[in-house]
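Take a look at this single chain, the form predicted alone, given in structure tokens.
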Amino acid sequence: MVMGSSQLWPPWVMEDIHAKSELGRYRIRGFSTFQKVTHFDDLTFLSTGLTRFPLEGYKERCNTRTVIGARYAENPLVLDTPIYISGMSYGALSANAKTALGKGAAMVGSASCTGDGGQLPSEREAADKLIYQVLPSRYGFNPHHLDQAQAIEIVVGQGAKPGTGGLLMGVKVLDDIADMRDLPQGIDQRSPARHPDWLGPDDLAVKIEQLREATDWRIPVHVKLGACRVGDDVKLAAKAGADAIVIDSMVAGTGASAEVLIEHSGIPTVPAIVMAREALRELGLYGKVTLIASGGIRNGADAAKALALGADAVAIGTAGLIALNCNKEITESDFESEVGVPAGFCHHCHTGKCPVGIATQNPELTKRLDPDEAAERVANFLNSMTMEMALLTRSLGKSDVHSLEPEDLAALTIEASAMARVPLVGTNKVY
């Protein structure tokens, strides 16, 4: 007799055994979670009526300069859009990909970040604006590569996996990335899951302090966190004197961790913002410490949702490397023969062998992504991305993208709801 399906032991959990019975280890994966959670999209804007005056797009502009970091430093971290391109290290992405980032991001008036690794020449040399990344591993780390940064990012953790280091097997450390790293050829690179000079929130001021004299106070000191227990972090955080802080959702990607940390641990960006909010609020420092949003932020959209919900700016990963091409046929691949998947629903990014060369150390498949041509699709995606959040905040009669507020929003969902904490829509309860 067939029944169909089971709900607690479908085909892909019984493949899931499968796999891990042969392995004898969990299994690691990159791209992001599959899990159904409740994101920007189940967030609707309440545009202009008769209730207030819609801006015209043609004739009165709307501004979207962004400024972060201006709590201590001498010279915060100014753009001409609110959203910038998260870390991502030379090592998970190819040097051509990481340059094209930079480009991109420098064409717009953006800034993208280092990633763990350190600094590859070619990046420094692309990006107009850099964000230099500190964390727990080390590798790489330079202080003169820290001077010439126009931002510092402490890495406390990551919303693809939180509460450990980071992951880039064997097959990427070659060449150049194992000498940066100081590490041998071919051996699977697992960072530390905390930084090896300082353990909790009082050490992490002293850390901020370091960093500060060794820039002269000139560049601010961002923390990024994986989104968990967000509030107390956030409290945290900001007590050690963090200019911004980042939280990484649940949804974020990544370039290799185990998929267990990936599907299970950490919670989504939209309470994230909320309770980051909240506890800036509590500490009469919100919209003196920048928020800044990371985690499975997909268009203009997206991004303005995240700065009504209460951030100041947004950071992009994944999607910006689908703007390289991840996930798209070329005419010099073929994903079903080379990864085993078709474009569009490949997550091999830590096996090395990404058909576009983005995810790859593999010279033969990197010189399929000319970084030039991807830094105009990086350029025209973020271009597009805040001409989009132009686009709402205009029709909800504002000036500034960063006048976004709660109240411009509603909830599609009760689940929704009760995360942003705004209405359901038809009915004044949140839930």
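Being a predicted model, the structure only gives us computed values, none of them experimental. Take the two forms, superpose them, and find the largest set of C-alpha atoms that agree within 1.5 Å; that set is the rigid core. Positions refer to the first chain, counted from 1. First, how it differs from the form predicted together with the partner chain.
In a rigid-core overlay of the protein, Pro54 has its C-alpha displaced by under 2 Å between the two forms.
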Contents of the next structure:
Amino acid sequence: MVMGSSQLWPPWVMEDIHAKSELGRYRIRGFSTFQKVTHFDDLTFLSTGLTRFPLEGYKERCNTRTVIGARYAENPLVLDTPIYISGMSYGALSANAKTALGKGAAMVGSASCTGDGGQLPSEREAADKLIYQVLPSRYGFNPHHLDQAQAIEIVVGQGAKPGTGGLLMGVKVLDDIADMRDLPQGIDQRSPARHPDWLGPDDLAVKIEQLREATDWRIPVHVKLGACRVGDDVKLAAKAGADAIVIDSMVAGTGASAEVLIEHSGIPTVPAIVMAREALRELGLYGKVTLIASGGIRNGADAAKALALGADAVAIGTAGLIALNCNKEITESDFESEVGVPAGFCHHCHTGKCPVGIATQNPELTKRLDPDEAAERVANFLNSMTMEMALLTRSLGKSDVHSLEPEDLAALTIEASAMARVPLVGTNKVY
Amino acid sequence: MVIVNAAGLTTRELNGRLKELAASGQEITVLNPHVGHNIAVGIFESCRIQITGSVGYYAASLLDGPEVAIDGNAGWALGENMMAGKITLTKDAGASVGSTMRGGELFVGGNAGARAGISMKGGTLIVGGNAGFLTGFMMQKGRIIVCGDVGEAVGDSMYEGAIYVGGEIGSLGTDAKTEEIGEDELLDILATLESHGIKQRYTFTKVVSAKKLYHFDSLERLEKTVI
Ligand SMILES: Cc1cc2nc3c(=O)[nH]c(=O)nc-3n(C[C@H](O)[C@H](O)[C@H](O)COP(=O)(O)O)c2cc1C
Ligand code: SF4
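Output the structure of the form predicted together with the partner chain; the preceding block shows the form predicted alone.
After this comes the whole thing, all chains and molecules, with the earlier chain placed first.
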């Protein structure tokens, strides 16, 4: 008998066809791509030897303070760590999850960000620094909330679903979520993909000025882009007057997206950062416009590599949710019976059935997340990541995470070398 | 009444001055706006601002409370995301007038460009003349009253709210339908128009959501219920 299994038709490809032949539409899910793409694991740091000496890993001072958006803003966003929590909507997430993220970030001198659905009062209270998103939907958009924000983020696109708007299934569009968004209860919400009041980059420049006028030029304006045509997009955003640009890559997480977009659009984080850096450099704005990277940042090493490639800060979504307890079996949960897969394999945020009370609006489930305990975990995790970054930085003989540079890296694969534009290990060659 | 001459002022200086005067409760007249963008943005006081001349994009946007009267034309996104208050414009408005507005009343004496009242979430938008294509696109709540004609795809993908058209409809948008207009509703519209000096008795066609796109028509097992 011939042994083997098809590479082209593994069971999940067949299951996908079975499901679609029943459904008659594209499939939707949460989490992020299942594809293996070039990522930070394909890069390694070249720590010190005889050419340079290290700093004491656990003791000597290493700066992690990060200033975001000093280009035009009177009060740039100043964080104690280059890592902050990215925008995730109240709606996709429970109120407890949002509050815990805001509070956890505040505990370590970092920031969190609102999301597609407006500002949750308890997150505003818990967060010391809150970034207020301006999305195409403008659900719950309120100029008073804008006025209270520490930074503004205009969302042009998201890495998990570039070129399309948000998605929130009807099971989550309930009660105050529907009210805050001015939507009928229980509808399957498909947010607009285009902004209602501006279309191209020239209009964006006027929009940015409007937001600055509304906030008296106090706070930075970020522009968030799904990483696709990164070079051109970054140049246009910078030219439109952004203080900071967030590049969100194809591996970025989502609460709900069409699977076809999660898997088949955008580019990975590593080349996205490099392309953004080069675009800013061409304009003479590298170092002036803050570059923020997001998508698949899981630990301090990923964050440090992102900074070495040219980012000034990183934003995390999924890792923050995992710190809250995502994909962890807890006393009250039973992943297999509640979402049909064991903990560790859940990507069911869109169903509203989150067994750990994060991506749900069901009061029985949200009770499973204690916001204060969860905030502690978020703070601990952000601290751990920051310490990991500092440790790596010192091992490279540097005393500031912002001094990390491409020179500190080598690539483990030819692809990573080509994308990161650093030499392949064992060679001096950049592919 | 205080007169602010916008000629020679930067946008920032002009808005700074307007916010200052608005806070002190003064009645303000702005002269020589010279079609500048972002004039009278983000004012939260109940005050009166008269702007004599045409304005650019985002005039009187992100407001909560003021009454702004503009004698001239306006560029894109006049009154964008206003929360409350009143805006009147004597002549034509560009695209996206009243986009995402959440409350208050916005009156355009002339014609409006494309996407009037796009993603509107409340309040009333009145257009004395015609409105362009995609009027009320993805509208969520509130009222749009257009005395003249509307272009193609009116009410496309709207959720709730109503669009009343006094003239011809270019075409209905996806998931939009017409509906019988109630008597009280009509009286209310006529009274609103009269408050802006429009006495003509238009025969309005009411456009609302057909609500056929509220849900995906098929869901996977796990998407169907909350436990
Ligand atoms: C549950 C969830 C909800 C999200 N909601 C939003 C949103 O409302 N607005 C937005 O710009 N991005 C949203 N995102 C994307 C995040 O802001 C961020 O770009 C992404 O999570 C970064 O990738 P990572 O998850 O790999 O860290 C969401 C992500 C998740 C996981
Ligand atoms: S555990 Fe909750 S937050 Fe994590 S993937 Fe599953 S549904 Fe989403």
